[in-house]
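For reference, the chain that follows is the form predicted on its own, supplied as structure tokens.
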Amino acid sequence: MVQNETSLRIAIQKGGRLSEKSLQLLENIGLEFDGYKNRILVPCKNHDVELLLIRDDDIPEYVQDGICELGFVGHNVTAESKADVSRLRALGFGRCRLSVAVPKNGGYHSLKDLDGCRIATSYPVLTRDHFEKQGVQVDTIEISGAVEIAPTLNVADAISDIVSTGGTLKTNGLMELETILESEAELIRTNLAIPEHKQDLIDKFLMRMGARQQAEKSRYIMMNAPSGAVQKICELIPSLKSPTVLPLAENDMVAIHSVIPTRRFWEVMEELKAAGASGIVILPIENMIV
């Protein structure tokens, strides 16, 4: 695989927990692809872009070496690789954490209790660094899969592994002892020089991603209210900008339109009703540029 001098090349995990959402994000910002499930290199139909579908562990190195200008990958993978790349933005999905986990009845209560122990992990670099910073000497045993079963098989005394919900740990009689790294999907960029036409595309896509991410965190809200309640309601609405107020045919009634953070709507809904708001409607937003 060599550097592509024409198309902007983006590396994406071929299969796994980040693949579908990464592809969905690209499609949501206007990129169109066909038949990517059965191909490694997939051209975009409406932009000078191509996708490279590879193993997630390979993405940071491919981006570092300029084989791909951009990559969608978990922060845990980038951090483990120590690749020379730049993080352009967190993507808000694929959240997880790299944690040290121990048998529930193993008598381990802190990292110092693991001094001299064996730690099974798929993340030996991050694990060793973390224990060394804490002044704890451990023997890391690199395992590519099913790390959580290592203590049961007496392969290791504890593990360092990716945790999402913690269900797998509980099933295997383990509990989290300490978090090494918080992670989510991120967009990374090569630090090598990029031709101007490719940089223009990157800037355009970053703007679109920002609009999409902002829209996903926001909702469009509409309501009716007496004219005398407008000031109070506007004070209650945690909007990005001043709400729009429109007169209604009914005397002394207005319509109030605004954009609010989704998480805040439920916090203020009852207060809005108490202030005189009625007919409250909340709608999703496809994209939003502020």
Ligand code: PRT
Second form
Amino acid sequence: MVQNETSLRIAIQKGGRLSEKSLQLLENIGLEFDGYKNRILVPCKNHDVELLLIRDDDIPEYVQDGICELGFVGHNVTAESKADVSRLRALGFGRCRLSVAVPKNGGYHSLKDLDGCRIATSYPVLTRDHFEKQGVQVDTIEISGAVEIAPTLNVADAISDIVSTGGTLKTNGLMELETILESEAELIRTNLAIPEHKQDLIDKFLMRMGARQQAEKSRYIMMNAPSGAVQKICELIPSLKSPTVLPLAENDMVAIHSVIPTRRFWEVMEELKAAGASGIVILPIENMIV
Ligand code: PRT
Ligand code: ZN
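Instead of the form predicted on its own shown above, give the structure for the form predicted together with the ligand, please.
What follows is the whole complex; the chain from before opens it.
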């Protein structure tokens, strides 16, 4: 059973790339906090919840040990820690990858070329695992920051580090050789038993998170069309459910409303216009329970 018998405790990164988005996500599902800036434990104003603000590296272990029931953390950090926790949700932000990178003109073209080399990294566990699986013998050198400078300083021959845009590698004369792990922020849960009232709260938050994530992937679309074009337009609209068709005061005209996946909108936009749709309006959706 978890140690904390009072509020549902959620760990988020104190100050870093994931802090703001994690907090925003909690606020989006209806949790209210204030005065969190200079505090470590922050009570929620409207639910039996408290936030624990810590370094991201500590989050998986804290969740594993039941000091917190939930945590928001990068998958790269969870995977490196090998903590015994469960992933409840991938969160769609903080996307990055752990990659092996080598000096651009170093003559390294594949992982095998790194046999016997020194690899600087803040991710020794994942890096060692990856090279071992490929049967390549390397020495991992653990460095906690500015890993990308290690080859220039001749501290290492290559690196394994987090990459997002790739700008940092480029600036340091490095290029990516291979991806070890794809990552994004995730919500993790302790595998220890949780009291029923806390589990109920978690279920409620997951439902709200699902509604929010679904809404973010969808758009509400409205358009006008001649009645004769309804069938063609309804066939073109990429919605799962049947669109709503409403008569308009103007003769033989209707309004068509539907919810569509955002990513499909541009694909069908021109076709809808060609089929006779006009006044097409697309709106974001706040929450969506399907
Ligand atoms: O203080 P604390 O230990 O809590 O924070 P931290 O410094 O360890 O982590 P932080 O805040 O830098 O990152 C938190 C999490 O954000 C990481 O664990 C990843 O899950 C995720 N993330 C997403 C990233 C990046 N993108 C990223 N680009 N983490 C680090 N980077 C680094 C990258 O290593 C490079 O040095 O940012 C630099 C710029 O990257 P490029 O490729 O865009 O140039
Ligand atoms: Zn960290």
